[in-house]
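One chain is shown next in structure tokens, namely the form predicted on its own.
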Amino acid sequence: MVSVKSFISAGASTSQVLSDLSAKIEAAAIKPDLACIFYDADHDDQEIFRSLKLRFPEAAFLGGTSCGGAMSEAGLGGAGSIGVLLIEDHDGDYGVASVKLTGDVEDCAERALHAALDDAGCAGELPELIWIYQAPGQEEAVIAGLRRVVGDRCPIIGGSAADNAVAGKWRQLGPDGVIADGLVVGVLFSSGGIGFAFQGGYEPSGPSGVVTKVGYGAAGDSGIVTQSRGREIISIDGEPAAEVYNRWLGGRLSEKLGKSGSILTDTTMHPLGIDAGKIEDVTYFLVVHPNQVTDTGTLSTFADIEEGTRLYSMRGDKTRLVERAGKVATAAAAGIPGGLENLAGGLVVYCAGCKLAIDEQMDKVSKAITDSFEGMPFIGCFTFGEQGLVLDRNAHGNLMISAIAFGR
């Protein structure tokens, strides 16, 4: 039998939070084996890790910075939240390990995952599901090394930690404590069952254009470059990328061109899409998010770009965003044995991206998960990148949701 519980509580001091949110736990009387939190950047995560580790001495733990805090089923907890999801699944089995991304990220990725199902003591195991917390900017490295273990026979689940400004304050917390520049891997082998979703909100707003040159670092001191992908378009067709993307969003960067400077707030509803495959004749788009402009015309992006890939313009708006999590959110309870009626909880991860960009409106995604989760506990991070499986492939995109979904 599985139980989730979900807590969440807001404030400037983190003693104080963590207080209010102790005697919420004390009510509940739950002994997790596994232990989720998401916090506001600006709180200290070493008193959050003392306390809750103190407290549940045996729990495996994962997560770490979210931007301007976390939500549950009680509402969007805003600035200065943290949020807990508490799971006990004594019939089920769990384990957290994390490492400092150092050196091969690969390699990194695959000790941790071995690590992880040690601790899980299911060493040689297939998890159920991989659910993954690191910082931005290695992703698909780190999937790469996952995948040399479990390939894609398992989904990869998480976020890209987050802070407030994208001010490189993301920190992730594993069983060891607080790490930054790191990856907390987390196996997951529930008693209940597990279902999960991936999905951006954004369609197609016509034009399109294949990479032709991309900015990538060559391999060690060799100097020997042994890939063609990164996340530096140099051009599209021919063509500078950045005045190309211009073109597409009908001028909308004009006054940033020839300069270097972030595009963040501009490309949020006009990201770029990459053709994933097709569900039922529906095209799946894997998000990217255009986040830079250089003064030679190059367009940088949060995710790596193969040269020779087709880039799609993207468009979606603010309703779009709101409801694309709720229809997540019942993707995943979907999944799992005995569908929606058998729903313990969930977790959630939303682009932080989004969320600045729908800020006033985050009340209504945070009830939209709830309605769809029909007020089952719940956790929700806003990270700076997303990971999930997408037409049987592990991939890590922008702007999207992920969600999984607990069986009882």
The other form holds:
Amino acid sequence: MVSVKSFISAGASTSQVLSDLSAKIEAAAIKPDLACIFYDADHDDQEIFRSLKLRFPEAAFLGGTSCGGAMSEAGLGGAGSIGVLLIEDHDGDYGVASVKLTGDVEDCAERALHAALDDAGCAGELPELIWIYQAPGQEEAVIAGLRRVVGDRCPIIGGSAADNAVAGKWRQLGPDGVIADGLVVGVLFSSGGIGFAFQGGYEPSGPSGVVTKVGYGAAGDSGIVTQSRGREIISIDGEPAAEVYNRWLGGRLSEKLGKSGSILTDTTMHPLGIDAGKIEDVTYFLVVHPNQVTDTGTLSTFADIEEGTRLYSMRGDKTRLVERAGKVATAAAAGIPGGLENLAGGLVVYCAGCKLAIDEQMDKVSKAITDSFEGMPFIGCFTFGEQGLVLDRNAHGNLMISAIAFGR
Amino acid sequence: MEGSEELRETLVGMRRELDMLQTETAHANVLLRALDALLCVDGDADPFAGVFSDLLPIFKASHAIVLIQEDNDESLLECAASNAPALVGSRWKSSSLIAKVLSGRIVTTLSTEGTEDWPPEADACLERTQSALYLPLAVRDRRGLLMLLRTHGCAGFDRSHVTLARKFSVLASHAFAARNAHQTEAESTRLKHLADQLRVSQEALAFRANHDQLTGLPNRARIQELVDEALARKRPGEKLALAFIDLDDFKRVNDFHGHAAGDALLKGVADRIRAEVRKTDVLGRISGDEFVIVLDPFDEEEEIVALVGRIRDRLQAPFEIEGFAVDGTGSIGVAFFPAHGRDYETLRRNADTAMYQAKLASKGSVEFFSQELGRKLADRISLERRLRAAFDDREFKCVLQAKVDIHTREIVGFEALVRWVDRHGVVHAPGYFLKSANELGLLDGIANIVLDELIAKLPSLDACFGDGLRYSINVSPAQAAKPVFMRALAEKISATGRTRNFMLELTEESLLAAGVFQSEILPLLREKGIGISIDDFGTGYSSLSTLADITADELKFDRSFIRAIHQRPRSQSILRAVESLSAALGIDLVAEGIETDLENDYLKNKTRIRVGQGYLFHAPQFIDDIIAEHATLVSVAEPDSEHRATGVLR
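Requested next: the structure of the form predicted together with the partner chain (the form predicted on its own having been shown above).
So here's everything in the complex, that chain up top.
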């Protein structure tokens, strides 16, 4: 039998918020096997870890910073919030492991997965689902490392830790405490079954072009470079990438061209898309969010782009981003044995870029998820990158929403 | 559908549901066969032989091993059955993984390497590289498990295998319990009931997987199967026809009357068609408002012509839905086997092409596929492919046609137009590609390419003609209705810092349409100082009274009135009326399409029009050619000639 409970509290003082959370958790009487914790980056997470570890010494921990706090079925936590999801499932197995992403990132991810399986007491077994939380920047390599072990036979869902201002203050929380530039891997063998969904809310707006040159850099400290893929798009169709993108956006970025700066909020409703495959001849897109222009006319993104990839100009709107959250939650709940009626609770990853763009309507997002989960407990975090299964392949994307649902 | 995102979502949902149904159907089949194998074996014969032959292929497993916990030592398990005979009787040590399975868990491993100690018999005949699937099994009152090893070369077991294993585990344990009870009558009855239920469930699943739930008709996958089977049976000389029916304006029914009414209409249409087709024909619904009929058999095509005609007529009468008369006409296309295709996909595609042609010609009509239609389709596909490539390669160029003072022939402005210069250097006029470009969603991008070129070459044009000319940009009604596009266009022009040099040519339809254009875009254009021209005046709504409501700078009197105007009193009268009104409203009047001196003479002598445009003065030219030609003119003219700063067409 799986039991899920969520707790959320907000405030400027970490001690005060933890005290409030502790009182709520005490009253709920739950002995979790897995604890997921997401919090505003301004909090002292060493203190969060110590407090929760003391309270639940046997539980597996995973989580990290989340842009502007967390959300739950009680609503949007807001600035300074800490959200905790506790999963009690004594007939299931849960394990976590964390690793600093240095050197060969794929190796790091593979090692962390095996360590998490060991932690769950399930070495060598295929988990029902792998949940990851990591520093932004090397998500593709992390997924590649995990896929070495499980391929696409098991969904890999998760997010990239976020701070409040893209200032590199993101951190991850794992079984050994808080790390920066790291990865936390959780393996879930639930006795009640798990459903999941991973979707975007954008559609192509017409223009497209082929990436003719990308910038590249060393992957971690290993010195390994790949010249054909990276996160800086230098040119599209042979022209400076920022100019082409600006043209696609009807000149929206004109004032920002020629200098370096953030375009994060300008592009949230007009990101780029990559062909992720077709269903009945209709293309399914993985979304990539350009976040910076440089004075040399290049674009940087939150996901790797390969030379020769066709990029599509995409468009979204606020209403769709609100509704999509509910649809993703519904799809996840439908995937558990017995469907929604058997839902114990859920975990939602919502892109921080979308959150910032729809801002005042974020309450509607938490409401949409709450309605889809029919009031069952959930925690939602806000991330700078999302991972999930797209057309039967584990992938990393931006401006996406993922949800997992736990069956009872 | 509101957008392609919704379409994608629907497709993903449909595919998931279909996959799930098909998987469940396949699972139910396997379970039934395996259950039968377990229950129907006589006496002490090995009940697993039949089970293995059913399970191994569906799990893509190379080995199956049944281990039963020993009575006197629970840390040991004996191999009770296996498709590898050498393993039978081997003794296996329990492990934490095996203990987990014996307690009721289904376990899948990444590989068999290092998972547990195997007996020497196993190490001798099995390799430890493949993924394994363990499922609990209660056999003869003892706990046991079934271990399946994945076939070499196949990816490991996944979630769908775990789901099937869970079902099999429960059923097989029940079956063994029954066998162990020596097949008492009560147990036999219970198991028979279980098997019957499973069979009913399997049949229901098979029906759901193959039929549309709304109408009960065969779905796309089933129709394809049926056609494939029918075609496989065909002997030389035998025929078959496939009719493709697409309801006309079905989206409007959903929009105006709601989805419940839309569903009722689909059911009504299905009933009417079903009433018309023969017993041997098969009607299917392959997507939202698309039906196909497999018409088989027939001798003469005339039989099909008559039958399809009756169906068309039957759909002409309105449907009574929720108290409203709702139209449910359908456009029908028909393709014949073997003349138009020898497989389902080709026949469906060709019938679809014919249907599309029918819809273009007249909604609610019937069209039969022909090779000519096929060629047209191939041409269209080829054009679309080339257009996409042309767009990617920016093969679209800006040409300019001068607007002139019809008395002095002095250039007063230019209209920007588009040409496609393909990779072979062939110049294509807009009529050749604009419709397709619009359907492909490329029109806005092409407009931007043209405008970008014009803006980039403005300094060179200024050097030839001065910086006082106005350049007109055409905006289609569809573009005018898109606020994002229009705002971006206004911003782009605004970014030049010379909005007074630009004018947007819009049709009456765009200008008179209510909505965002009137409330937001028009004021924005006005605020920025971008000129507004009413293009093709006289061909649209042509309401002189509403002209007074439009704040425009220019009105272009359509070429259809200018053609031979000197001989056409009616056109002359209309021009006089428009001329008076535009003068009263302070709107400049431009005569479009002047091609002869006689037309121009009439305009010069009988009207007050000053500005004209047409091939008589200037055919559209690439900007570079205009600049080069002007430079040549200047070089042969006197240094102080007025040609330098303005431009006069001789």
